[in-house]
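Next up: just one chain, as structure tokens, the form predicted on its own.
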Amino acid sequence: MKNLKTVESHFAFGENWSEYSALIDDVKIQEAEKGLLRLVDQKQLTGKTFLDIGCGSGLHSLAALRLGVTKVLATDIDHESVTTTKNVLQKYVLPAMQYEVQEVSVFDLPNKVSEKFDIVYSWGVLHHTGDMYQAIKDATQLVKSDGLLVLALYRKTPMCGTWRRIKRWYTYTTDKRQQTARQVYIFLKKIRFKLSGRDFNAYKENYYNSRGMSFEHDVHDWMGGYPYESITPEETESFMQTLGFELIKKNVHASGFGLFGSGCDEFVFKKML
């Protein structure tokens, strides 16, 4: 089996983010800003340094800069994500905004980055590293004393084992089979919406309200999100306490069976002095 801590064993997140980046506009940037402000107040961002672990398209690094952080370090293990982030930031940031983009694994960050940050942000990333708990530990080493660690992690459900196998298959299968799998997933989701009396088309049209994201790209990301781990809010909070962090905010969703997947629970932790 491949070492899951290497980029070669991962789903091609970078290709997906590269395609998505063509859709970025002012509306999506504003939604990304709202998503960040839902977790971190404006006053907690202004004048602070910001580390984005798993920057993807660079959208949320851009949002942090526009909300007043003094410096962003955007990192990703995927070369294409790094390239996409550089392109997005070059296109949208103002000359006075200070940022850097590095191709580096979270597992190497403590040895390769000497600086510590006021805010370390990793949304929907560390459960895809192949060793989520170690990844969280490594991320905590980059947080300043009294600084914040912002995490979003997949909620554990009864279907997680099944989804892990599906994701592994999807990651290594052909493009044609991936496309068929997405079509089946979306078809079944439409049936679920119809049975529950919900409007699927309205859901899809307004999907950008979810942190500026794209429905189609998120489906591809979900289906292929391998490696894959998940965790309960209680497990997350308990583990972070052992690392010297206290919970100051969380946005968690109702735990379901996980037939159509698992959403991310969001947490903001503060490093204890």
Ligand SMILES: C[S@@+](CC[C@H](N)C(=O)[O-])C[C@H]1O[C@@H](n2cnc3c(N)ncnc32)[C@H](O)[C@@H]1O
Contents of the next structure:
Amino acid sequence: MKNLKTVESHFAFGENWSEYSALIDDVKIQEAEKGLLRLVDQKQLTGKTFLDIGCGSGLHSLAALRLGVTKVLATDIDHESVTTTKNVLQKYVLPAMQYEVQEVSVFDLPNKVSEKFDIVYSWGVLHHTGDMYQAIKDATQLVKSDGLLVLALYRKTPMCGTWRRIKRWYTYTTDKRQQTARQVYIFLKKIRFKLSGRDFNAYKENYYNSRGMSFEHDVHDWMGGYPYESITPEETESFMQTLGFELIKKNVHASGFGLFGSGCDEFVFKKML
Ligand SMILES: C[S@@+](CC[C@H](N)C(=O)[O-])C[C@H]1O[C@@H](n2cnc3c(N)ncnc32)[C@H](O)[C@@H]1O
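Moving from the form predicted on its own to the form predicted together with the ligand:
And the full complex, kicking off with our chain again.
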């Protein structure tokens, strides 16, 4: 069994983010800003320090800087994500904006980074680390007293076990087979839209409304996102309580069967110690 906490055992997230980053434009940046403001308001961001754990493309670190945080530390375990984030930030930030990008795993953050942050943000990351509960614990170590921890985690569904096996297969198979798997997934999704009378093309065209993301890249990320764990909102809330964090906001999905996958529930917790 491979050690799932190392980047070698992971899906190639960084490669996907590198390709996606070519699509970043003003509209996507604005959608990323809206996505962040859905969770933390302008007052909570202005003048604050911000740690992005699993920064991916760097788009949300960029959004935080544009919304007035004083300093961002963007981190990711994947070298390509780190390079992409550096490129994205270099291209879009203003000279006065202060940021740093580091290639570091969440599990090493408490030892490698001595500073604590007003806002620790980890969207769609900690369930892909190979040890979600330890990753959450490690992320909490970086939050200042009274600071915020913003998390997005995959919702547990009856299909999660099946998806974990599909993702493991997808991660280690050939590009050609990955491509075929994506085609099958999209084909089945189109049928589902048709059966429920929804417009698939409109959904795809407006997909950037979802935090500035791209449909094709998200399909690849979903199919491959491995390691994979999931959690219910109740489990998240009670675990965070044991760590001394109080829930101040959540955006959660209606429970589903998970046939086409799961979605991320979003949470904002405040450190009470
Ligand atoms: C699905 S992406 C989310 C990216 C970004 N947060 C976003 O919302 O677009 C997950 C990211 O987590 C990173 N990641 C996975 N394991 C990690 C770890 N142990 N430490 C830090 N980052 C990790 C991956 O490399 C990838 O860039």
